[in-house]
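Shown here is one chain on its own, the form predicted alone, set out as structure tokens.
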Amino acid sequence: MDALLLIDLQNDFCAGGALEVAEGNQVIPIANALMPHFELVVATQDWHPANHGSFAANHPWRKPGQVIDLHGLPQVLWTIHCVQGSFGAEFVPTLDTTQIDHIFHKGTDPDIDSYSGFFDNGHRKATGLGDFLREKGVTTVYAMGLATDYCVKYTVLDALSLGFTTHLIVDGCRGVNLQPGDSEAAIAEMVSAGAHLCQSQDW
């Protein structure tokens, strides 16, 4: 079985929001038009506690884009946002969320990040994603959503390095770039990793 896998696809990362993407709105309807062409969608939410380690406000002196060694790993510190229960934290109200299978919450460890939607950066704890794909009998992924140089190609390379055969829709993705070419990296590197590359437009 094919899954769909929306990747943070909440109002904290579109127009407005705390950490908003370029463009992040416009998979939206990418997203919408993608999930009927699908046996199982699964969502993944940024949930963070609002004493997360990840936000600069949290550590005194430090400002978003600062990196920090959190708990022995390196994390990029940024604004406050996807607090748990918040507005920013809800999906985007243009996503159909009736057509959505499962959601999978990730990063809600004050002490330790979670970009991918499997595991945390440090691989210390699961999800369950994976899990639950397999029971489902899912062996090929289909990954959008927002950000393309964190979340999704996190998501990507666990989901590669889980066995799923894992296609990156492109045109469903957008970047953070906080260095110019992010994206473009990220992209190389998942498919150095095996990820296959395809569009929307494929449907």
Second form
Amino acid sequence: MDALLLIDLQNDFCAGGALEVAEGNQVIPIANALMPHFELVVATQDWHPANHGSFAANHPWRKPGQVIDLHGLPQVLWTIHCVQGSFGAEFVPTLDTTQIDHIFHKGTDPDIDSYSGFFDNGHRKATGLGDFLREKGVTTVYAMGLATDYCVKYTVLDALSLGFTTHLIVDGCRGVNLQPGDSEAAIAEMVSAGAHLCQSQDW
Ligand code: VGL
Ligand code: ZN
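Next, report the structure of the form predicted in complex with ligand VGL; the form predicted alone has already been given.
Shown next: the complete complex, the earlier chain at its head.
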């Protein structure tokens, strides 16, 4: 069985959001159009407590974009985003959430970030997404969402390492691009790890 993975289609990654991804809103109609083609639709939500270690504001003398050591892992610092229960953490209002079968939260532990929908950045704890997909008999996943160079990339790499046949819906993704070209580099990395590329028009 195939599953559609919608990564972090949340207000804070879209227009006016705290961690706005350029053109992020443009992927919402693509998600809405693709959902009816899948028997199983899973969405992830970046879901941080206010004291999360990835927020620059929680580290004196630090600012967004800097990289620190967070409990032994390199951590890019971000502006405060996707705080549990906040408007910024909600799905974009135009997303048809009635077609989502299951939601997985990530980034809930203040001590470690979680870009991937499957595991935290240290691969210490699983979110449950991998077991959920296996129990449903899923063998193939199609991923899209925000952001290409962070949460989409790490979700796709983990899906591949868990043995799922993994497709990236390229026009359904947009990237942060802290450095120009980060999104293209992320796509190349996903492809070399075994991901297949497709476009929403393929349906
Ligand atoms: C994300 C940075 C921080 C993402 C989440 O969804 O790609 N990026 N938290
Ligand atoms: Zn985050």
